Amino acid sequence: MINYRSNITPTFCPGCHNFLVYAAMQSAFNALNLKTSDLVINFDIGCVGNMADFFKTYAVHTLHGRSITTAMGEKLANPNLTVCAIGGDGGIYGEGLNHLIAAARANIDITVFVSNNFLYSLTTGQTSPTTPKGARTKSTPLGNVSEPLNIVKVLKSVNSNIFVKSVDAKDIQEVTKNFKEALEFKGFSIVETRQECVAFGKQLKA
């Protein structure tokens, strides 16, 4: 077993599904026997971006929405690396959506993990690109007027040859399985883990 954990204790909110995402990433890396020296993870800004402190692989804590572009550059510079990017629905689907689509169109061999809690939760619960229509949030007190983004449909319409999956974060076996398959896929891959923010997700049930 390879130890990918740093000596810093994770600081997600108690009960946050990002603990499961963190564990699943390590399990998938171990299943593929990925050396820390051959692995680089690019972290976006947001709750899951704090994971940058919890791994001891090569890593870049990028600007908001720029984790995928950084990952693309690394893969082009050194094709032998296993290159990943991880962020939330805000950073990947909001600020970074144009970069996500560009990477999918190019079918560049990187793996993207998205923690989709349907909100901008680090900034205390504003509407994100995946917030359900009509939901009353901190930034849409009268209800969200926008249609939510379905990333599987969007990316498959851009390039049908990529690997794209959306799974329930609570199903740790399914999450780990899809993370492993995404990492093994030769080309662009993305796995979205759907989850509820324990701090601000109750807005979406009102």
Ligand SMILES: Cc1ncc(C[n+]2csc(CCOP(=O)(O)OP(=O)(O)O)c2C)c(N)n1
Second form
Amino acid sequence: MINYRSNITPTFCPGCHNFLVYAAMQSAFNALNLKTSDLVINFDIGCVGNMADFFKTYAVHTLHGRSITTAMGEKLANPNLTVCAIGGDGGIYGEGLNHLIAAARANIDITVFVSNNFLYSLTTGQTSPTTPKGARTKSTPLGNVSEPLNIVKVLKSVNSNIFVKSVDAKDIQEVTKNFKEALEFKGFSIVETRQECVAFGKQLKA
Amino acid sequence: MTPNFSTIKIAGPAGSGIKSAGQIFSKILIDHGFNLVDYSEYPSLVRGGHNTYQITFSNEKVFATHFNVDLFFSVYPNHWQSHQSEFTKSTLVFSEEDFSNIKSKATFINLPLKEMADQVGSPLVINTLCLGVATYLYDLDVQKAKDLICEAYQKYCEINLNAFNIAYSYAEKNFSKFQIKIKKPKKIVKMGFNEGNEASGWGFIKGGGSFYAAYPMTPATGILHFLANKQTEFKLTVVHPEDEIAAANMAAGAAFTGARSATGTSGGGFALMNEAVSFCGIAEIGMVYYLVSRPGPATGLPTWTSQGDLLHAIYSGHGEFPKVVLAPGDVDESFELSHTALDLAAQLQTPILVVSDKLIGESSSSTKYFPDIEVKINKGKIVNEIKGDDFKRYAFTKDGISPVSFPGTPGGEFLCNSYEHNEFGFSTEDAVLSEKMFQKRMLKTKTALKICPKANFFGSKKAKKLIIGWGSPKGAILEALKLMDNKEDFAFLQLKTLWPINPEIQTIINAFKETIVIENNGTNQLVTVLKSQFDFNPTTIINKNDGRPFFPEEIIDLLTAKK
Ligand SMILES: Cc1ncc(C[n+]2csc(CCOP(=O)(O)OP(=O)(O)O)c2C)c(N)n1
Ligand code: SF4
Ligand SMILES: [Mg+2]
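Having seen the form predicted on its own, could you give me the form predicted in complex with this ligand?
Full assembly next; the chain just shown is listed first.
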């Protein structure tokens, strides 16, 4: 087993689904025998982005929303690298949506993992692009007025040649399998893991 | 005495070939060995309006185009109207108009462009007709002119040669008394003909640049076009992404993998890139930002010139981190500072900004022949072999620069971090470590002072007055000093590194009792910068902020008016 982990103990809340994503990423990398020196992971800003400290590969903790663009620059400059990006629904679908659409259109050979917990969690639970309509969150106490984004639908209409999946984070086998397939896919791939934020997710159920 | 310089200007609506005629005529002049500087004005539209192209040329070095025009072509009637202040008693104005009742110190001559164009069979050749007349009036080599016209028009060569011949013969028959005398160059040296943006592109290529990402924005787009065209020949990766934010962050990603990388834009796009500048600062990513200014705020005057972004550049990016701001003063310096910037990015691992403007970026001049220049490249501190697994990417060092590893190098794995971090790159919020890391990065400012380009000093240290400037007004200032009777009274200090400010600048300035700062902006931004560094009280401040550049004649007036 190749070691992808740093010595730093993960700081997610106990029970956070990002632990599963963290484990699945390592399994998928290992299954493909990816060397830590030929792998670049770009972490967005958010709870999930904080995973940056728990890996020991070539990596960039990018700006919020820019994990995909940074990854694209790397892949274009050095196509020999395996390049992936990971972020939340806020970073990838909100601040960085323009970049996601552009990457899908370009069908660039990078892999994006999205921890979709339907909220901005690191900033303590505001509405995100995937928050259900009507949900009362810290930033929408009167109810969210917007329709939630269905990224699979959107991206399939942008480019039918890409790999796009949405899976339940709790189904770790399915997650790992899809991460592996996405990494193997020649072209743009994205796997969304649907998650529950144990700290702020209760708002969405009210 | 035969004069040793002349200025020709051609004007007409957008789409009438004003720029191509101007550029072809420039190439003809360069083929004769003339030095020249061009300047063009155009509105932000594709058809109609009023475009101009002017060339000041000489057998000696020329630094800027002159305001006063010797030969003026209006390709359609009335395009001379708004230029009367540029005419002198020796100006010849050609246009297809009845000039019998005109009152002006200049000489107006009716040129039957429509009739000649009908003879050729196309209204599109009016610009080439003017070239024919100009070639005759300056008594230039007809074969050279024809060769360059063919080179420019390719499959439309014949029709344009036909136009050239008709106009040349017409001029020979009717305009012999208007021929303009000018000293011809004695020898012909190999020169280039480039815009500042092309020169920046050549500097990028010769400096080992390999990745360029940019979103179009006038007047910086020329760099993108130039490099996009050269990508196959020089194995470059050139990308036009979805916005400036993507352009800058992509270029940063590319730089992280070891590419010599850059982006380019004007003020509005640079505003969007500010987050990336800051990111490069903390993550210690060395990359170049070309900022080719136009007047703001916001969309401002898209196709005009301004030096209004100096403070924006110096203070770009939130937070505190080292950066370098360079400013070329002409097209040749755009080449030089472009490859220098790539070296500095590699050496200092921090954002390097190259600030120019529309005047430099989009004005052509005779230059060094860039394709023949070989540049020695400095790659900075790179580690290619690492033992063990405790590589400290952000190791504390005396000069603030830590050796960098690039992906693909086993053992060099690290986290390139936008958060404050420890020597390995992992995030930290420790008070002592945060301060220490900040201080480590700031050491690079000291290192920068040692390796950044020194200022240019023109004239004598014993002159009475010191002119201080940066960027594009260099041309008009040097041209003014060339023409002035009392030129010995003035010295000129041109700053090439605008940040950090070298303490030597203070020493030079303090040696003069009288100082004059000249800037093409509205709020004397260089004065603000210098005041922030030392006790500085310029005697005179000269500004211009109407989108137009300084002209040498104007500088002469201003310098002689202010005693
Ligand atoms: C430019 C910018 N804007 C805002 C922030 C603050 N911020 C940090 S994380 C975040 C949202 C995180 O939400 P998401 O991407 O869904 O990640 P999660 O925390 O839910 O995993 C925001 C708005 C920032 N860091 N940078
Ligand atoms: S706040 Fe939510 S998303 Fe963030 S670590 Fe805790 S459970 Fe996970
Ligand atoms: Mg989220």
